[in-house]
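First, one chain by itself: the form predicted on its own, in structure tokens.
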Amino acid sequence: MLHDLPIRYINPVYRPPSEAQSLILPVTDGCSWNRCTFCEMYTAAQKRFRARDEAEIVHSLQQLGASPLRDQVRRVFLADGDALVLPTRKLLVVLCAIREHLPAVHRVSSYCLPRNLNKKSVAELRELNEAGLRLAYVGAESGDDTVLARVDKGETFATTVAALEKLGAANISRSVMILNGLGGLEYSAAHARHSAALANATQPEYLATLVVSFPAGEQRFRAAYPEWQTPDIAALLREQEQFIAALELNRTVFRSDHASNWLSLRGNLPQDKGRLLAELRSAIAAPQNAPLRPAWARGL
């Protein structure tokens, strides 16, 4: 449990879903942008964005390395938003003490906001990598840069491509998500299309769609996208089609299996396309007789 470990923990905490069995480390706090109008993660009224200082994560990785999770410890993310913000030398420091105090880890990971790698050379993410992070979580969101534009991403499609590709060259893996629905009804289909050619353009080696979705409420959404139009089950289920069937891939996992996803779909791209858009046409075409997972298994 986190209030078990040697950490100082700010609630909330947030972690990718496949981050389950990782050690949760924060480096920094809440999210360097925070002015996506659909994220609810990090609002200034929960946690205001501050780095964590060097010497307090290095004290608590020495404390792990003394204790009997020393050799358990096998995953480390990088925690809040998007850890990539700090300096590189910054984050060496905190890879190198991963290293030395838990031996066992093989992987670290962290979220990455496109922009936090506008600083970044691909040597400087090389070095990273070779000191043991190796993948990188991008909320792409969105291939659409009117959506994006909307939403207050302060992204472009040309901006998470030059991300994306700079991870890719410094071997570093990309998990990138795209949020289904978030385009609404109006700009559904640029949504998809754009979207599938983010992916196209960039073959990550890991590709997620989740369903937009406000447990908080609309009102901030909505405040800056007042013409949203709400897309209903059978809409989300086009979209997905029309953004797969675009997809050209050559080796990519893919997974829309995460609790806001009406319909779970896992596979391999581009062995597994078929399969998916079979499982998508036949859930479109008849509903009633699709494993659609029931509105309250959806809460988040």
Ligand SMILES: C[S@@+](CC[C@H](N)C(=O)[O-])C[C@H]1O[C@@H](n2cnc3c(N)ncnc32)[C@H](O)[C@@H]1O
Second form
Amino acid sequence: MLHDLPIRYINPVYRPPSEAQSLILPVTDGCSWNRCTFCEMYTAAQKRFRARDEAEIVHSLQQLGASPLRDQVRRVFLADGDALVLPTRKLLVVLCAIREHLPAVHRVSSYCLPRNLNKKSVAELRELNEAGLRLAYVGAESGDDTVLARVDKGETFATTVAALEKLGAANISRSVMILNGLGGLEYSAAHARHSAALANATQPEYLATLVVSFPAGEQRFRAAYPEWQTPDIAALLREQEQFIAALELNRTVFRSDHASNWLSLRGNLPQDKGRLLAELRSAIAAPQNAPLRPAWARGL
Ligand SMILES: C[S@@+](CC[C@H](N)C(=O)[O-])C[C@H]1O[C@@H](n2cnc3c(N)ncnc32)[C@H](O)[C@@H]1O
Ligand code: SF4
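So that was the form predicted on its own. Now I'd like the form predicted together with the named molecule, please.
In what comes next, the whole complex appears, and the chain from above leads the way.
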């Protein structure tokens, strides 16, 4: 949906795979934190963080509302890296304008950092939910505080749990991302264990794993974490097995099908846990027979 729309896009624009059919509506450019050493998504000069003018966003929505897309758009993803950094009042203006000009929209979502919620109360989040915000994608990346500090995520197990609980209390669904391999070999077991503990403590509606990858090179990451030992495919799969084995989830959609993953896994937890572990174990035991993604098909 990026072409011929009355919306100003500054490339690159990222969205979760599950937002492929959504209208991408930038309400900020870049990421307000932009310090995670593994992430190059918003480091280009044109992606320097700034909030967009309310008038520009509302004008785009008015134009969409006067176009044939008015009754076709069902989902909206608020871009860029952490749209919930905006003040609640401004987010409410955007959500109300979506409701007014795109009446068929039933789901608005965005990326969100735990720190974005520090100054928002559950009551404010409920207001956002009632105005249409249904889903927040939270890049927890790890539940291990050492790993989080090594990659300068600026969050901890405790801050992430608190934010996910706040979202849950406001009825906003949570989609949590964990980065397979982020702790290298040294912290692999602790990363798997503590990441599972984070999911167990918060019971997110959606949980996804991606494999940490460096298409722009490892230089920035290694500068902060020089002893990081690159996990090979077998180590990544073993870590994934430990992570899934430790999950105790009551009702979570699990996805490990992002293009960065070597082995694509999908299931509902808890019922598919045994099958997912069996798929992983057979890939670990006989990788030559496993449906591993070829290296050329992997990406971010
Ligand atoms: C565009 S970012 C925005 C998310 C949001 N700012 C946050 O941190 O929660 C979406 C996710 O992409 C993933 N990501 C970023 N850099 C990555 C990398 N080098 N390899 C694999 N996944 C990466 C991380 O899981 C990150 O949370
Ligand atoms: S992972 Fe998220 S918070 Fe970290 S730099 Fe990337 S977009 Fe920003």
